[in-house]
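Heads up, the chain below is alone and in the form predicted alone; it's given as structure tokens.
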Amino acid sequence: MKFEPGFHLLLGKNAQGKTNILESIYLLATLRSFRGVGAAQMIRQGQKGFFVGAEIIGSQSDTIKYYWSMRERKLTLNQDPVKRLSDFFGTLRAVVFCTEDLQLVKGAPRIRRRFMDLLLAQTQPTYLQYLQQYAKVLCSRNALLKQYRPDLNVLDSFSRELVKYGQALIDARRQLIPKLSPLARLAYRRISADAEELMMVYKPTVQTDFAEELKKNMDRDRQYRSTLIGPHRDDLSLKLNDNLASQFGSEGQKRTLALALKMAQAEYLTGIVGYPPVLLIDDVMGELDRERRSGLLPLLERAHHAKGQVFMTCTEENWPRELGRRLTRWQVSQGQVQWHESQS
């Protein structure tokens, strides 16, 4: 397939694989699905395996080929292997609109970790690594926490490991939150109608002083044999008119927040790198009402000014006609992809 920078429709019945192509788009840009499955539940029924590959055309061309089984992994980019993921984070850029994404609202503490994960490992180079770093550190120290008599020494080795990386995931979210709250403020006001004003806050499990707090907690750490603080245990506050929307806001307004997230995501990315990611928006259109999908307009018309890249998946009956300007239409049917007519 080639695709031309604009907006494709990829229009089909369900279950066709309209899905499968923002999958894969997804894939090239983050080795992760969005529908929240692993690597093992995305390889075909009878297959060994999944490869995804592509060409990526920006200021430069890339080729990326990734390979997933249960025995070998490939990922190449320009024939050459990744050995480390920092250099490969970056080649493509894209945001996901899809039904999942209530549970950045709804959802535990994690997943709302993971979006800012995913937004600092786009856009500052060390980020990942110091993420991976911080992850394998506290493997080792919960680990060691469960045995009976630890060692103290070595403990304490672990403990300084842990600040120093945790530290600079702390650092990195906080400096990331005053700068992503005023777009999603600005988004949710303007697909709400300006109905609740929305607050976004930062909430560490660190208040102060990591390696204070962590000496602090020792006990606590052994009895739950568990590393009970830090960047791994934080949260991300969503809060509408000073509620927390995921318990007091209706369901309309926990899907007006999500939306207004991923546009903050979108604008964010745009700002620091400066033309837009691909936007791959998949199945949501049709639940939305009118005011709501008015709201997302001059997202994509910032896109497609910018030559930018818009995926949407729709069936023949919920396509938003009022998006219909300037888009290529592709029709989806048993896996087979066709174009189907141009618009302008």
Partner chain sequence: MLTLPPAVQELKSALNRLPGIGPRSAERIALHLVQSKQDAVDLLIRSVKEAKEKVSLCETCGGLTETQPCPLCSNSQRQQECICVVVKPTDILTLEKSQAFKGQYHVLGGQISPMNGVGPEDLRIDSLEHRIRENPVEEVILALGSDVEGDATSYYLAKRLSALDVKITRIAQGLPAGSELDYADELTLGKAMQGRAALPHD
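The term rigid core refers to the maximal set of C-alpha atoms that superpose within 1.5 Å between the two forms. Positions refer to the first chain, counted from 1. Remember, it's a predicted structure, so these values are computed and weren't measured experimentally. First, how it differs from the form predicted in complex with the partner chain.
- For residue 86, the Cα coordinates differ by 2 angstroms or more between the two forms after the core has been superposed.
- Positional change of residue 76 between the two forms reaches 2 Å or more at the C-alpha, relative to the superposed core.
- Once the rigid core is overlaid between the two forms, residue 67 counts among the residues whose Cα shifts by 2 Å or more.
Could the form predicted in complex with the partner chain be given as well, to go with the form predicted alone?
Coming up is the bare chain, nothing alongside it.
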């Protein structure tokens, strides 16, 4: 199948395979599912594995092929096996909008940390490595704290490693949020007609110097037998007119906020990389009222200008008819995709 630049509407009844298409595009970009399921759950029932392949046409053309089964996994980029993932990530960039995004506002801090981490991993090559090393040191340090009487010099050695990687994560997040915040505020204002002011503030558990504060917190760490401060406990605070959105926002405001965060993510990637990521929009329209829909659609349509692509799933009943101009419609039924019509 070939998808031209522009807006693609995937229409069909429920359970026909619309989301599957978005899922496979996202999989090629990140090697993960956006529904948060493992690879084993993406295999068709009764089959051994799955295969996804695509030619990505941007400033250059790249062919990605990915085969996964319980026994083997093969990832090739332009026919060559991929040896290091950091060489692979960035070939295709995608931002997904789905109903689970609401958890960015409502859910645990872990979800907002993952949001920051994903964006930084997509734009800074060393971030992912630091994140992985940090997780390893953290496990070691916590294992030490759980010992009956930990050797303080050993603890000190691992604390030092924790600071080395952790401080880099904190610095990267601290620099990211002030750049992301105005983008999110702008997107929020466009989607919602309301005048609420969105504030996005990084809430680190470390105020300035990780090494110093870790030392100060040592007694508490030992008492609780766990590392209580560090980037693994950070949060991102989302406020509307100075009130925490998770507590005081209405459902509609929370949905708008989640969309604005994703929009900001896409804009930020565009700014760094120079061209927009592929936008994948899964069943989000049905949940928005008419006013917010008409605020969001123009944002999505702007993707045309930079030769970007947008894929949106919809059921017949709730596809946004106001989205009239320049779109390609595909009919999805029983796992088959058919070109329906192009409008321009």
